[in-house]
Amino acid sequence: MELRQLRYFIKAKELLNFTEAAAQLFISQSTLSQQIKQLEDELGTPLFNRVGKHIYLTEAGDLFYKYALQCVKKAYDGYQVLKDLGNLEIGNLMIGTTYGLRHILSPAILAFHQQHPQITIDVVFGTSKELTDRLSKFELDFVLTFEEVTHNQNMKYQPLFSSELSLIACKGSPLAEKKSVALQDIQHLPLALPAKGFSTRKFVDEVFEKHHLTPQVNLETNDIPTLLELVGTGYWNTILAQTTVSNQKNLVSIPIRSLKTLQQAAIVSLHDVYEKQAVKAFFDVLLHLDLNELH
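Please write out the structure of this chain alone, matching the form predicted on its own.
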């Protein structure tokens, strides 16, 4: 059963004349008759009674008409939806992000919304692993995260910027006066770190292990705002990308000496998956942000 056969049937039913129907459809009468006959053969019942040059709708044809109309209408509606998606008139985005990149996500959402106010946006926060797992299940359109050390070959990475890993301390802490700090000194500080699963935690653990150091980690959490709030009390310190605390007035970031502790922020999406127009438009907004103003 083909969509054009349904359109032909609907027009013939409305006019009850194959010649007039064919003319309005810009096809020959023989083509119209042939296509309707094929539809009847597939359905296993005649839709029209043919009496000489006249046609009359059968009971089956009368019953089938409303379903044919619905089918053609649904196909048309689907076409319109896709057309609107192409024009960014409707649609939705599912974005996953780690907390450390919220400072670029917020202005990006604002800029995108001003350009495409009809697109709805859902934002999910989580660890890099949680978000990339959801991405692989097609639950997210893309993820903003600090790039994993090992790339997944099924995912593609568009770099945004690099951020230095720093020691984060309360502004009232004696550490706040330091211009830099050694990794060896950090191992003796009380640390509150992101839970395992965050790309930052994975990176930090590898750095300490590489230098044969054992940090004093006595608090872990998977909620970064809570982590920052606790560090703000002055009882703990943490290690995060410097951009994570760019808007935290009660916290300071202190460079860690003698280490290449840069993390690459990236847009992560799936290879070989159709990229919606809204996704492309959001990527364009992200890639043209003035990141210097946001750091």
Contents of the next structure:
There are 2 protein chains.
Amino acid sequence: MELRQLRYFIKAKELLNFTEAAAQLFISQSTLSQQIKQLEDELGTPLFNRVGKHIYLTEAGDLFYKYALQCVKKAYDGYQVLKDLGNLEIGNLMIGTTYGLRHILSPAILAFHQQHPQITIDVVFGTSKELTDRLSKFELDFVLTFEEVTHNQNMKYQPLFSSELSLIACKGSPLAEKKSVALQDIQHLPLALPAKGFSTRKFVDEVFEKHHLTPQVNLETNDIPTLLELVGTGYWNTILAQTTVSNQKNLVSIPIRSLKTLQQAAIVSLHDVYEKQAVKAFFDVLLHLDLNELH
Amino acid sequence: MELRQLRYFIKAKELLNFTEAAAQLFISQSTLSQQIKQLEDELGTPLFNRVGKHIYLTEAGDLFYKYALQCVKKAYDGYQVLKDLGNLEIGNLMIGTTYGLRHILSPAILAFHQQHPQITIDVVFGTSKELTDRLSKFELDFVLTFEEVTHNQNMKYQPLFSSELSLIACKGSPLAEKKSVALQDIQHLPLALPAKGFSTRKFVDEVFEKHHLTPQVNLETNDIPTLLELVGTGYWNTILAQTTVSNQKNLVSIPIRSLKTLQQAAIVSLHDVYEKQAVKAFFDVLLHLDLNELH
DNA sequence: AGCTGTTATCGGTTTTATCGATTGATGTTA
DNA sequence: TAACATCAATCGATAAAACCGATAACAGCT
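Since the structure above is the form predicted on its own, I would like to see how the form predicted in complex with the DNA looks, so please show that one next.
Every component of the complex follows; first up is the chain already shown.
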């Protein structure tokens, strides 16, 4: 068993297509096939079932994947530690964030970049679910989200701030003047909500569920800017964390009178994984941002 | 970077001698030297300092070791999972135990062997410190000890039973008739104690320390049977968990009147490591032993 | 039946891990 | 201090194995 073979296996598992995996690994399909076979021989059990054109994971393959991934990750962590030791000022950051937290991320990126201009940053937007899945595959360094994701033992949660769930309306609309609204008032409004998979959506559904109300969801989208644009037309309303629209001029957020509408924003990262210097430094920036200044 | 190289590095690090490490790895010294060099080149930093005949770890090597070890372990865990999947009834167990817990280990081994006769068992006796060190190097599956080892985040503690620290005396001796003794009475007795590194010894030292007393330690040994033999002569006494001598006919244990002499016996194992079926099964046996029956 | 997309296999090539022998450096001993 | 023993590094040669291209075998699709 060699790291090379584990890397091959991981890619093959993720694509479930040897030809494509081989291409991405820059080796021939023949080589990949042989190396997987060799690994299977050593483990004494097939990792893939070959049925016709397609392959799929065996139970053994499924079990083994986790260890293969962690093994490769440990090797990479070791490599990373030594890179960090030499020069703290190169490297890159892979940040996952939900749209609702971009207002805190932008100033953090700015501040971080001024301190560490050499470090490149990738920001990936997505739903909580998408992002935490990618986090588990070590494709991201950390994720910013409202922590309504199922609390996972392997993950570390660092709270940032909490935000009230609010009704978002266009400035011209009749609702805009209200100081607050009841959940009962909302249920008859035409709503445009974030798609399933967004933590906020899950949270909204749960709140309505708890009060035995069913909202009128006319529209769903996984693109929050689009959502806000739609609300800006005045035809729809939406429900988001109050902070999400704090810098939108044409929209207003109206507090909802209901229990437990407080969402906790947090940094989510993995336990038992080497934390790069750059990641530590970024956490530092995030946790020391003056949040009040932003709202 | 390949697992082969990490395995080579680990052995070299542990022996700090390329020639010997190569021999134990069944490769030539030349090969080892080259592979280490290749690894160092890839990591961009030396892992060893070569001064004259000797080598020692660089800071980078020290940092890297941890990851190399965990990486190799993850690969092995993956292998192990699949072996377990196929046939639950082969494999082996590496058990570390302090002498004080052998009375519980023997019946457990007996019971376990009757259920799983194919599984080979190695039992290693030693001090808590020796054993937990070996546990950290993945050389043991678990350790039985009085958990006075420093509580470590990476380790899991499953309590077994608690036992009073007692004065151990020969049956013929004048002390033998006493119902209990005070710590003050003990400080003038000639004592033979377990050597430093034994958790019980650490515990004893702490108890005396707390009461500002200094015991007369005439003799230390790291072999508990020898210790008991010496006590059997009547010239010395010792201090051990009461349960340690529960099946010694010529010795008696006398409770010590003092605060906090209760020691907790526990199974110590590592978090975040694959737990073999055999290990799970053994824990089951240990945790369901009728302890009262043994005392 | 013929086409396409897939994995397995075969034979040959290239890469590289390995070895034995040697060198050079450094403690140790007579 | 000279001879020796012990160690890691290096060199050239060899064996192992990773890799490739071509092809076969197979299954789904038209």
